[in-house]
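Just the one chain here, the form predicted alone, laid out as structure tokens.
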Amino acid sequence: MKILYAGSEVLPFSSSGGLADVMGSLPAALKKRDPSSEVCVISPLYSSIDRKYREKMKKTAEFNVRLSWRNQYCGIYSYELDGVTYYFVDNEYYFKRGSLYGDFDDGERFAYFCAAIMEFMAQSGYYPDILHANDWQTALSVIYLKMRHGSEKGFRDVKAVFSIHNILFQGQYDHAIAGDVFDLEPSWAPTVDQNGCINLMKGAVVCADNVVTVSPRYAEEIKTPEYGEGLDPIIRMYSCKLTGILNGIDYTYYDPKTDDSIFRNYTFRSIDRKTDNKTALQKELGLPVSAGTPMISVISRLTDQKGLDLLTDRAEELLCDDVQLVILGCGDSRYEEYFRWLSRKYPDKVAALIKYDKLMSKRIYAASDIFLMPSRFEPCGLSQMIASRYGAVPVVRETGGLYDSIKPYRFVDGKQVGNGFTFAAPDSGDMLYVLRQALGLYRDRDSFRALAVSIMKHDFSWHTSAALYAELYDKILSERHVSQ
């Protein structure tokens, strides 16, 4: 089997959230689990991935790529890691920035990536059993495999699969420029068009063989007009080939047994050397010194997808109790203000980290207790699972992965069931009683070990996902067969 997985970001060359540690995890694991697949994956050559990498990097190709009007250079570099082989698609034009989003020009942009990639199938003679695109950034390439090359010889044998990981953001854009930018042919207009404007990832559901989102309950819950952002009507017409698939993460990468960027080295056997990362990061971070007082953490992008409405609302209630709060993340301008007030009006019992930095969110996962995701809505969610792996509790509000994932703490026949505490309505005031809750147990010293220690234990690795996903891919090659 031969898979290429195509996305605009991927762990450990180029990261802005979960959709990098799945680029970097998923392949690997599809990889490890069948050595006799050729997995790949293919992504752009921002400046910003560090030189370590840049340098061993080879130059496999050089062509143009057609795009409208434009005849644009393209570089082809691989790079081998863990028997998977990395493509990146080398134009500074393009990719020469100082982020990787958020550019006037990303619809060319990301327009010219999934361009690149036919031109690179066609060019190298390298054609997939499976092109697996995903986001909208890589949409286009769905799109151009099927309308544009869908017939030609080598391509019409390439099934798509299609991934997504957040149906808020779709790709939407002025019919004007279809032809200008994205070299859409007018007979396409059909396909990508959605109220009125052109959306690459409708496009995208429309042309794949299958689509993927990254957890089960978020496969039901676009469906709905609460959850689908407009395109919900679209997934429902589609149905048919939807697939939810809970991700995993990387447990090479989260292991407190090995991770030299936390203070003490741990595992669920040696749980209490936890404390000491606590009153590490206690010092590091300013907050007075107390092994006894619980840790709450939020580690997150700072928006209303994330709920943090919630906490915001009930903040002030909540560090009456004798507690800490430490918040990392970036985002919207008005929780980084909160955020920054908060912890100027409470420095006793607030750290307010507003920035990215993966390496200081994993000390945080291995000093708290608790941490806190009150989410409106979570495809699928990482940093749960990354909570649990550190031995951090996790309180959650049940939507998407973060349903699928984490089941509330109680005791049926006498035993200790369920990994977390969940509340299920966005109320910011049930969100406060779950976690007064989860402080409860907190003070029951053993029974908070205890649970601490059996979260440690729970699968969240990429081992039991890949055996899904392969079971997909093996099931839409078989139709292939089938209809050959």
Ligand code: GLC
Second form
Amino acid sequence: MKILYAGSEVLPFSSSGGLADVMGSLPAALKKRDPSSEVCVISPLYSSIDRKYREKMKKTAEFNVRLSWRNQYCGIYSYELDGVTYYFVDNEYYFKRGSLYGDFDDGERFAYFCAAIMEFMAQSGYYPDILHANDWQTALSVIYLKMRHGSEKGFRDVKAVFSIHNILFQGQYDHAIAGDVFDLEPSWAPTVDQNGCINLMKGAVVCADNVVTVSPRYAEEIKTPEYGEGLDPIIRMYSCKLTGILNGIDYTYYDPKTDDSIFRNYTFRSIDRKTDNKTALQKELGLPVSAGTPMISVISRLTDQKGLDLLTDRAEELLCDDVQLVILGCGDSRYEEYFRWLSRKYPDKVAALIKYDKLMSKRIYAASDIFLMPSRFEPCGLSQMIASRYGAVPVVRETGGLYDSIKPYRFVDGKQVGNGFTFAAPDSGDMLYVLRQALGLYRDRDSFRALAVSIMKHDFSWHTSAALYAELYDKILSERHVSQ
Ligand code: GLC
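To complete the pair, please output the form predicted together with alpha-D-glucopyranose; the form predicted alone was given just before.
Below: every chain and molecule of the assembly, starting with the one above.
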């Protein structure tokens, strides 16, 4: 089986969030499961990619890419890692930028990327069995594949899977630029139109052979107006080709036993060493060094999606208790400003690190006792899984992947079940109540320790989910053979 993943970010090369984690770990997990398969990933060659990777990349092709009236250079570089071939699309005009996203011409940049993927297939004769595109930035690759190349030799056998990692970002543009920027033909307008705009995600959902989202619960949620961000009628219409598969995390990259970015390594057997990580981080962040003070952490994009308003609502109330709060992340200025202010007001209780920092995040996971994730919606969420791996007890809102991965701690017939603390409504009072339950358990040292040990043993690796993807791909390919 030949699978080509397309995505706008991939670890360890480029990253701004969970998509990069998935792109950097699912392909390798599939390859590991079935070494005879050919697994490749294609993503942009951003100028921010570390030199140590750049130096080892090999140039494998060079050609021009047509995008409407444009005729642009494209270099293809490759890099092998864990049996997976990573291809990078080089064009400095589009990808030598200060950040991955956020420029006025993002639409054009990713349209070029998608056109380059098609041209790469045509030029190299590399036609995968499955093109698996991820999020709106690669939606056009599915649209081009099916609408433009669907009947061409080579292309016509390629099946398309489209993954929705977050339905909030759909790639919406004015129809006026359909031909000029996206190279869309006028007859395709009904396919890509949603409520009078071009909607690239909608086009990919319509065109793809299968649509996946990153947890079973989110697959249900996006069928509703509450979570569908206006695309719910389309999701309902195409629900027969929609599957929800929970993400996993990379158990090698996130491993407190071997992680060299944390202060002291540990396993569930030596979980007491976590305290050394806590006191070292307290020192590093200038918080009072106190092994017995529970450390609550939030590692998140600072946006409304993450339910941070619930925390800002109750943070000062929470801080009346003997706790320390560590925030890591960046995003909307109102949250950045608020947490900076909070750390100035409570310097002995709050540390606010307003940045995106992967290595620091691991030090915080290793140091914290409780990990808070009050998301208003969460397609999957990886942080609650990473926190569990590092023995920090998750406190989450029951939505999307959080609902699927974290079950409430309780006793059934005298036996402890559950792997965290959860609350249902997006209500700050409920959140505080549940946080206080977790803090209450923290004071019962043995029970808290038993819970932390049990969550460290929970399996959030790709093991189960990679098998579900393999099953899905097999099913798609068996249908292809029937229809031929
Ligand atoms: C997005 C979602 C997050 C998910 C990640 C990877 O960042 O917001 O919930 O875990 O994609 O699929």
